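Read the single chain below, which is given as structure tokens and is the form predicted alone.
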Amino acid sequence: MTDTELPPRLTRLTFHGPLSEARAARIVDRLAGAAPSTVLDIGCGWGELMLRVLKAVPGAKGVGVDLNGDDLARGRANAKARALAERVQFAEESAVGTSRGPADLVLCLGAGHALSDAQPPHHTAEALDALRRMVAPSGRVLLGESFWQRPPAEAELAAMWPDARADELPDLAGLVDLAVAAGFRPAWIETAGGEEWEEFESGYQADVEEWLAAHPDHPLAEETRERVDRHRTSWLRGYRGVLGLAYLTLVPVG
């Protein structure tokens, strides 16, 4: 079976998360203002935000770490197209216990789980401890991390991911408290809005939904349809309006 017969992978997404172009531009401008010379992107995917920071800071060098080879290949291709290939490395490796760093800027966007083998809710605190070790003195961490916008109802939890629990995530205040306890000061606190979530969730599914409409009898159609229907139900009946994503710009203390 050729690649052209398979469902496309995330071609509608610029960022692998609920992040608008406007918010991304503001974040890049703010982070570039600190003039980082080294950037480390944990769970980078294709590293879109890292590449934008590198473009905004001439001479800065970056490393992106992820386990998905397809995403890393996309990142390398994007870096080459933007004349950044000599300034960035995409490494296919685990970030748990990594010796990478310290870096002037550490990005970890929706990838805190990549830094810890701990089970929720302890994974967030362990990820923050790891990030504190990775960032250089006077550096910055941009953490994109999940939180509950409100306590989830039992029916909503049942529709989410397997074994979802109300105690596995903090609220926004609790997430910021964990960052402070790990040795950071929160220089900037912002959260993804409803429109950003809808753009992300729709873009996440759009390629495959259109492929299913065009290939209803494909050998992979039934399996693929079950997967995307399950994900859509998890979003619309489960975490929509309940799960939040915070973007915290953190400065290490001392």
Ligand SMILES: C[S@@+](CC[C@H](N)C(=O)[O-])C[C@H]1O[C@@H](n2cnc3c(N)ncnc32)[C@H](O)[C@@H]1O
Second form
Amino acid sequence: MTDTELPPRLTRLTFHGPLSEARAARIVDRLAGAAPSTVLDIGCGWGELMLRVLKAVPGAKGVGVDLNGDDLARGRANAKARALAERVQFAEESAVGTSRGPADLVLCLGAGHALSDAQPPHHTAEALDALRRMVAPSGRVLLGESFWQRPPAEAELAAMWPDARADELPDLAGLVDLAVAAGFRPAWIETAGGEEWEEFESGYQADVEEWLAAHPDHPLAEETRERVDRHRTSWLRGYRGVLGLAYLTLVPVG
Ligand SMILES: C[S@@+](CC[C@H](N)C(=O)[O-])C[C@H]1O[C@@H](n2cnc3c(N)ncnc32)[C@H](O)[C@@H]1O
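Having seen the form predicted alone, could you give me the form predicted in complex with this ligand?
Next comes the full complex, and the chain you just saw is listed first.
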């Protein structure tokens, strides 16, 4: 078996989350406007948004932290291709209890769970406390965090992920309250729309679905099929229209 025969992974995604090009451009404009010198990306994956901020702010330096070596390698390759390699470091390490920071801009997109070992529902407050410690005075945090768009029904919870519970996430107002309680003011509150979710969820699996169609008898086909079927079911029968993703631009108080 050669590498090209293996199932692909996330090749259709620009961002590892429901984020449109239009919203990303607005966010980068807003964050670059504060002219950060240092950017820290927690659970960065391949760090696409961080790279765009660095491109928009000449001289700014960035550090991305993640556990996934393949995603970090993709980030390094993208940085090199955009002449940013000298200004960014992709570090393979856990963000739990990290001593990184303070940074002028801290990004944490879909990765609040990377900041503590706390279990839901306490993980969000713990992540916000950690982000408050990591951001420099007058800096900014961009938090991409989950919330319930509406209370999930029992059947939806049962389809979502193992042990999903209605009390594990706040609603949007509750999420913003947690940010305020952690010592931030919410300068900008926005949420991913249905189209962004469908682009993300389809892009998340499209390369593997096409691979499966082309390799039905491959030794890895059965386990791969089970994995993508399970994921699609958890989306379509579970969290579609129920799980939200908020992008909060947060300013530390005092
Ligand atoms: C949904 S992805 C988001 C990636 C990236 N922030 C983005 O928006 O494209 C969540 C990331 O958190 C990372 N992660 C999970 N636990 C972590 C930990 N303890 N320390 C650092 N990163 C972690 C995963 O490897 C994954 O890349």
